[in-house]
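Below sits a lone chain in structure tokens, taken as the form predicted on its own.
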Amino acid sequence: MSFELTILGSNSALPTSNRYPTAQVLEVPGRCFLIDCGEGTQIQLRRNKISFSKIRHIFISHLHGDHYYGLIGLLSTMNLLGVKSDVHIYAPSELKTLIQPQLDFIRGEMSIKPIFHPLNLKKPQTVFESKNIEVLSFPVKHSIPTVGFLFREKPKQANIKKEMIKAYNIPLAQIKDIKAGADFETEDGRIIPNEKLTTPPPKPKSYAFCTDTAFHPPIAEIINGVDLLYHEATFLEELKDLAEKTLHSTARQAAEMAKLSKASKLLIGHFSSRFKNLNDFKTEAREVFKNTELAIEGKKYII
């Protein structure tokens, strides 16, 4: 299973002429997750040729406007397009109160059905689960209650070696248990260890989304070993005092989190609009964590 992440918006609260507020799409086989929905999200979906009808699950990290002001427009457009489906929205409970009057004002019967799932803002929580994937929310450190999200593939079973089935005449009824980790006992009482009978499955894929947040070490334990970490880097170290005041992070702090959490790769974004040259962010982060990339709008990152 591959994860494909498309950046729709990489800027912080003030959009620029070429950078939108936060929004991302994570595609896994059979699922399309929208993560945050800043102003202009539906325009960016169009530009990146992502079908609105594929979006069934929307995750909102917190209720600062640059992370959800695009939601009512997106839902309205989906309705105008005649998309007929439930749309699950995972967000702080106040979001429904904020946008329900706008939903009520939409004329006629809505073809889509928004279903709100309130998030636990104080402790980690599994908010979505399917046969192959689960999504965990967890608190981060910001000026209002905010969560990050961890998307992770469920572990697969080991693969049994066909030659071992033949060599030890393994009954079909026992193959399921062997795939799950059991050893095999032959007719003459020999124990064949599982590792001889099977090949390990591929490592489950994982993606963590952490914005908006100050540097917050407890996050590292939750996302430990993640394949791709998106962590906000609103400021450079030269504005570290402002980052601390506003409970945001610098590029260096994002890199420190990647190192602390043993992430395989770091993606930084949520850039302050005061910065025009984003290469300085990459340079600063790579001094601590070499495998760092900038979140570039329209670019797809594959895990």
Contents of the next structure:
There are 2 protein chains.
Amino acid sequence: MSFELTILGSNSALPTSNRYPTAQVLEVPGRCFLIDCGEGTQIQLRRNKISFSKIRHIFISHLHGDHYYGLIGLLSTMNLLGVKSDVHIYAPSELKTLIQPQLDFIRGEMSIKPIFHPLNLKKPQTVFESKNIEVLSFPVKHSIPTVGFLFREKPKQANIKKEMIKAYNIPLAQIKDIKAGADFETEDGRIIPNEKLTTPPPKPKSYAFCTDTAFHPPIAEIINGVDLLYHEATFLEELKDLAEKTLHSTARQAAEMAKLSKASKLLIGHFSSRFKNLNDFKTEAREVFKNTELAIEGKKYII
Amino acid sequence: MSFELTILGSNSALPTSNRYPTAQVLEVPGRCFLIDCGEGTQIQLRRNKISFSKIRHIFISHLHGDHYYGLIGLLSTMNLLGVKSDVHIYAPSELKTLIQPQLDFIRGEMSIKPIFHPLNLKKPQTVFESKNIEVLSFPVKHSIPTVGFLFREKPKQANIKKEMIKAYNIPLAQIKDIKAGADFETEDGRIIPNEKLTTPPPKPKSYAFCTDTAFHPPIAEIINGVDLLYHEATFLEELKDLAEKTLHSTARQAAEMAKLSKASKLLIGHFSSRFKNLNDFKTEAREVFKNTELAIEGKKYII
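Moving on from the form predicted on its own, kindly provide the form predicted together with another copy of the chain as a structure.
Once more the chain from above appears, this time first in line as the rest of the complex follows.
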């Protein structure tokens, strides 16, 4: 299973003439997750040729405007397009109060049906689960209640070696148990250990989204071993005091989190509008965590 | 006095990858009027280097999302930037109900103070007046209550000819009356007619904004003689039935309105997303009204 992440916006709150506020799309086979929905998300979806009708699950990290002001426009457009589906919105509970008046004002029957799922802002929680994927939310540390999200493939079963089925004459009925980890007892009573019969399953893929947040060590345990970590880096170390005051992170701190959580790769974003050139962010983070990339709008990152 | 109109967005409701929903800025000396505020207005303001702090008056034609979904983001950003001023919003009364929950959710003291002025949706009304400028709203014909706006310079006084002051020895005290139209009586009782003493004032400038609307003849009388008319042209004549059904106009109908209202120039916009090439709009309109231009984003039109 491949995870394909498209960055729609990776700027912080104040608009610039060429960077959009936070929004990203994570595509896994058969599912398309929208994560945050800053103003302009719908135009960025168009530019990146992502069909609106594929979006059934929207995750909103917190209720600062640069993370949700694009939601009403997106829902309204899905409705104008006649998309007929439930749209699940996982967000702090107040979101419903904030946009319901606007939803109510859209006259006539809505073709989409927004379903609000209030997030637990105090502790980790499984917010979505399918056969292959689960999504966890977990608290991060910001000026208002904010969560991160962890998207992970469910652990897969081991693969049974075909030559072993033949060699030990393993009956079909037992294959399921062996895939799940059982040993096999031959007709003459020998125990064949599971390791000999199977090859281990591929490591489940995972993606963690952490913005907006100060450097917050408890996150590391939750996202431990993640394949790709998106972590905010609003500032450079030269503005560390401002990062602390506003409960944001520096590029260096984002890299520290990648290291602490044993991530394979780090993607940094949510850049403050004051920085025109983003290369310094990459340089600063790479001093601590080499496999760091900038989250560039319109770019795809594949896990 | 010059009127400078900047088009920030001239597309209709469905987003395209390169055209924004309705928003424009009309600058007159000392004032900056924002007209409609579709999603993305703040990024378009940045791109066009128009300072957010100059915007004190916002006019919203109606409450379809593509005309107001950018407002909360703009107000929020003005607040983040610490702009300290009243911001007057002229809009259908429900707008306040729709965005007040989001305004309330912006924690802490707001540096800006939004002041809502409910529009009369049934008859023409002066909604703003300063020494030099007045703004009228007037009903147009759409699927929900919608107004157009007429921005016009107040009539100026005539200029008194300097050589006449000398020739007839006109006392200072009478100059004001003569500028306002009075004749002058000389010491020996001769009446000098006003036309001989003055040159007529320049024609007051005017700009009319009409979107969204079907072709609606009563508008012509209100905006009669306007210098520049922005009129929606969502469709081409080939989709006239759809225009009628959705209470929008075709390019030809926009041109008919320019002709009927004796406008000097016509600007058409609010193009349906289905049209990639806009030249056909210009061609169609020019068959009826020659001095027609397309409203192109980022372009300035000077009256």
